[in-house]
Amino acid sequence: MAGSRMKLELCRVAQGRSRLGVLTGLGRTSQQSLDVPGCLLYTHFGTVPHLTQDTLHTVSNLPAVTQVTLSHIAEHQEVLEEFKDGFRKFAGLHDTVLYCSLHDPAVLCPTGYTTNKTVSVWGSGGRMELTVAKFMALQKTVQPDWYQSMADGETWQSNTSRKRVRKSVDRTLTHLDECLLVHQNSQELEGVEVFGVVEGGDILEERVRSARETAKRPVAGFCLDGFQSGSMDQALKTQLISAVIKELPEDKPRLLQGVGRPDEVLACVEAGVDLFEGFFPFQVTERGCALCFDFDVSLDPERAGRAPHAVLKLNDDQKDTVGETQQNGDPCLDQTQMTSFEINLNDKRYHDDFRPLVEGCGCYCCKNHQRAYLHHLLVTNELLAGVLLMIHNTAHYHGFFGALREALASEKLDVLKRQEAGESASLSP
């Protein structure tokens, strides 16, 4: 859009194409800004899964930025319609920007479902066919600060043909096209930002393409789209990413879709990813598991007592868990499989243990409850695992973030990667 409000602020580009700043211009006001890099806060249909509005806000340094999919909206337009006001208002978001995407990027979708003129969508009632005439309806319906533009992204299995893959490419540039074309058009949409989809699945060219065309729109950023989590091999996934950088103007965000391993994060990060969706911690808790791994950089003793211990890195509560599940820590899309970041608190040995989730974290699970409680909390099937579980998993990974970006003010990111590489001694639990 010509009249942009977003605006991509970098303090510096460091370790690679590592870019650290802020995204400024952010919300109607223009007022909020958002960290780079970032995650943004993930939702279903507006709420963060588990916890209330005042339950949330027990944890602090939450993004400015709220996730919604249309996957989880689109079959309740009828009501959005009819209540006018917008989405933000309708779920009692407030002062929250609003960023709408496709997909819930915690679930992966069925593909086949794409056609010429639309795109599929699973809610609770199952798939819903989008046009580009229903899917810019609810855009307006909905009134979100900035949202993705429609695009075919089946394409990410490693088996795609190239023919598919071009097919890919050009549908979402012609859903780009006209998209655009309705949102310059409405009234309704009047300072709301689009980012422009880049495709391409596993194929270089079609890689380079997408972002080259996709980058001549009047776009606010970018979305990256086909590189979820165990889709591809992590070397191949850097080299398309970093393909795709070289096509992208400097001062306008990226947003990977689909990653929220934080080796995985530090990995897209150095290629120069800015932005990433924060369902990770979700799926932690829904598999009855809690982040622990550590991620203190700092040198000063103060501060790193009060930090959490250990850095990217298995423990020795971990070791036996994550290899009865998955092997090395490779990635995999079975999305109920353990990583090396968590602890199993399902598992017998925490019947006993009374230590906090993590040691020093300041989020109000650990400062009130012990492994042991959340494991009987678990084996009961208390719904207040969950409430805790998702405090602590979003209030850990949010600071992993804060530490990933004081990393790279600090020219200590190689920190981070060393020690996730396992190069350092391994540190007791």
Contents of the next structure:
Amino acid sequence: MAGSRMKLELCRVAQGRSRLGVLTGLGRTSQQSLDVPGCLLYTHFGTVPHLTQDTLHTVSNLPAVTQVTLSHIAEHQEVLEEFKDGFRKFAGLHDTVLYCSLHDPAVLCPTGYTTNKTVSVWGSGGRMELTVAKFMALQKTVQPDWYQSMADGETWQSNTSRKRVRKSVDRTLTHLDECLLVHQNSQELEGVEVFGVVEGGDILEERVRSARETAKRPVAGFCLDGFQSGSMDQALKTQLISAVIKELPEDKPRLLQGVGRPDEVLACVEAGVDLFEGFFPFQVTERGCALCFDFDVSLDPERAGRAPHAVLKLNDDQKDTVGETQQNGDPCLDQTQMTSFEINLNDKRYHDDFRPLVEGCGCYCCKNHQRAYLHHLLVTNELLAGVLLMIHNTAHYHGFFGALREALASEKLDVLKRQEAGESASLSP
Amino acid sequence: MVKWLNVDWPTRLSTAAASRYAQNNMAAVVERGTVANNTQVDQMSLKKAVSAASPLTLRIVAECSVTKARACDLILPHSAVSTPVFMPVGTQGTLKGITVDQLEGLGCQICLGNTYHLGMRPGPELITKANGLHGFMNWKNNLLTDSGGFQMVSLVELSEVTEEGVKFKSPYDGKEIHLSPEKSISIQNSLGSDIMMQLDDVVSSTVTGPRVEEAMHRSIRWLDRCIAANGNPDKQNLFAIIQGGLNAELRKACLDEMTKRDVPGFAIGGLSGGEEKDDFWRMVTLSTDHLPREKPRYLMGVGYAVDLVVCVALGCDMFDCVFPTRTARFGSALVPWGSLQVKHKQYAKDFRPIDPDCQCPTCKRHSRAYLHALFKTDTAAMHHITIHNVAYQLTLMRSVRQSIIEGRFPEFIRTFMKRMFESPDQYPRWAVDALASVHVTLE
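Now that you have shown the form predicted on its own, what about the form predicted in complex with the partner chain?
Following is the full complex, with the preceding chain placed first.
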């Protein structure tokens, strides 16, 4: 594809699947890069939820790629057209790589709104229908560094019929061809990368067909869509992802949409996924929770051999919480439900707990504030609760990805992952 | 949840002590001085000893030669404060969505906490355990706490004031609860604020008649009980609050009586509650005329830019108001020409910053158009405007101070007014009159 500069440099492929490397040649100057397995910076309209640039940049080692979604942007098309200089400048983002996706990964879209010619997104003013022409006009005004091609992603529900799944694969391929056609004839989009979207619901043959066909197109990478609901169990998810990835070229990145739980991330990295969307810390923040799972991988293998979940170790607090509130270690339909990787600061037990959210955590929140204060901010419904939790959760989650890469580099993930797989049941209550 | 309020009447004071302040107000002061200094001297030097022991120093840096304005360095336990100063309000131990580092970054040296709210949640016991409100919210500069009385009157419907204190029904469970001067100070001692306010008998500024006089006298009696109840006079400053409604004689009587007490500072209370501005400024200027020069003067509840500039000219040093931060959350950004409603459609395609001359983090990065759009998507939009508005207030006061120091405050006022209003005939009458009273004429 003309102007394509994005390049995936793999330095290690563990067990034939988990990939460690760097995605280079990103951004307008091609100077930026993103380590894989990696995670994009999740935003609402270019803003990490609750945070200003000052509070965001208390977090170190943020990813170089920021994700924006058309569901937030579409209603402002006219404004952006008048602005002319693209979304990045409009949002006051100066030195980030911009990736534009169709939907907000933190929100499940209602089904029944796609047609052969259109997809729908939901903004603050309600539903908006996008044709390929409108979709591409938006991309020209947003001027991202890379974007997700238009796709019919309505087949995430487990009861979707084979016929509907087939139709979604067909439509998505048609949309991709139409998008690429417009793309190649648009000077404004020169040097911008397109990711093709792999659909196929929970039907293996359709997944394989979608992957195989998409891989024939001149795309820079692949979005794996339709795995977000959680209604699909991890074994099936892993099986489908593995099958899809077999059809995809080694030298192009694979972005898995709508999956964010740390245990699922690990399983999907094992299946060969490179990139994730960073919405999970936001969901945790919205329910008044703080991520507190242990991802220390600097354990010696012998100890790791005896202590399960060295990567995803739950601390004592969590175990208590898990016992008390209705926890669910299994994938669940409701993404708003608390997972076992977090503590709920709304809980009365934190009223007089003067410890940081996570002992030893270097984030702004943990260095400056205590659980009792966070609890107070939540019960009094103060805005600072969201700010401080988002800082911690963002730092913790991106720290987890750093640890994950470190584990891959030192070949520890395999050891730890095997432990985890063998004991996965104990992650659930 | 309402533990502290379930306790009846003086808990910190013995019955003997309670009868003492009824007998002789000054005796309470003297006794406090005796305890604090452990010396045996006559009453007059004891008064001075109290003053010397108070953890506050006011250094007058400059006085305007035309108006009553002054620029001071107010040295408080946690840091020095440059006055005139606007103090942002962090009601529940947090300033609406802003981190303490951001607030400090804007140059804020002192902010407020509300005793009523913090006494309810999380409660004084917890805050004591957290090393006071400073420790609880991790704020390194100064804090001022109110007495809690104002919220009772403004938030709670069924409140009854007796000589003992304020009696009202809990908004949580309807239980009858009390706040006495002693209880208020006890909570404020737990909060550990650098400046505490006495419990005063607050009457709406639009009320007239004997109730105003009663409230004024009661506030004086309560001041003495507060002074006697202060368990940390060497660490926490207690300010008196001048009452007397809009009646000049009552104000004067209150001033005469309260200035006899050697408190570290004075607040002008009972204003800013919907009274005529003409009455408002006359009460302010009457108060500053009779307050001691060497002590700080705090005008409560004032925060509009014009009011700030005029009241600095009338001799006030400290101000607080929820307005700048509250209005920010509704998308109203303060600017030298008034305010700018970011959510209004006219800004959807306005790619300029809120105020091109503003140096705040919001104006340096974001446009009106982006903030307009962000208001539909994320609460961070509110934080951006809050930061801008706090920066606006603090910058305004710094400019005022600088002009006083450089001897050009009258000129500053004229420039400020010209920028704020489209034409001189839009200048509010009261502001013109108030400024004329301190020899500043606006053309």
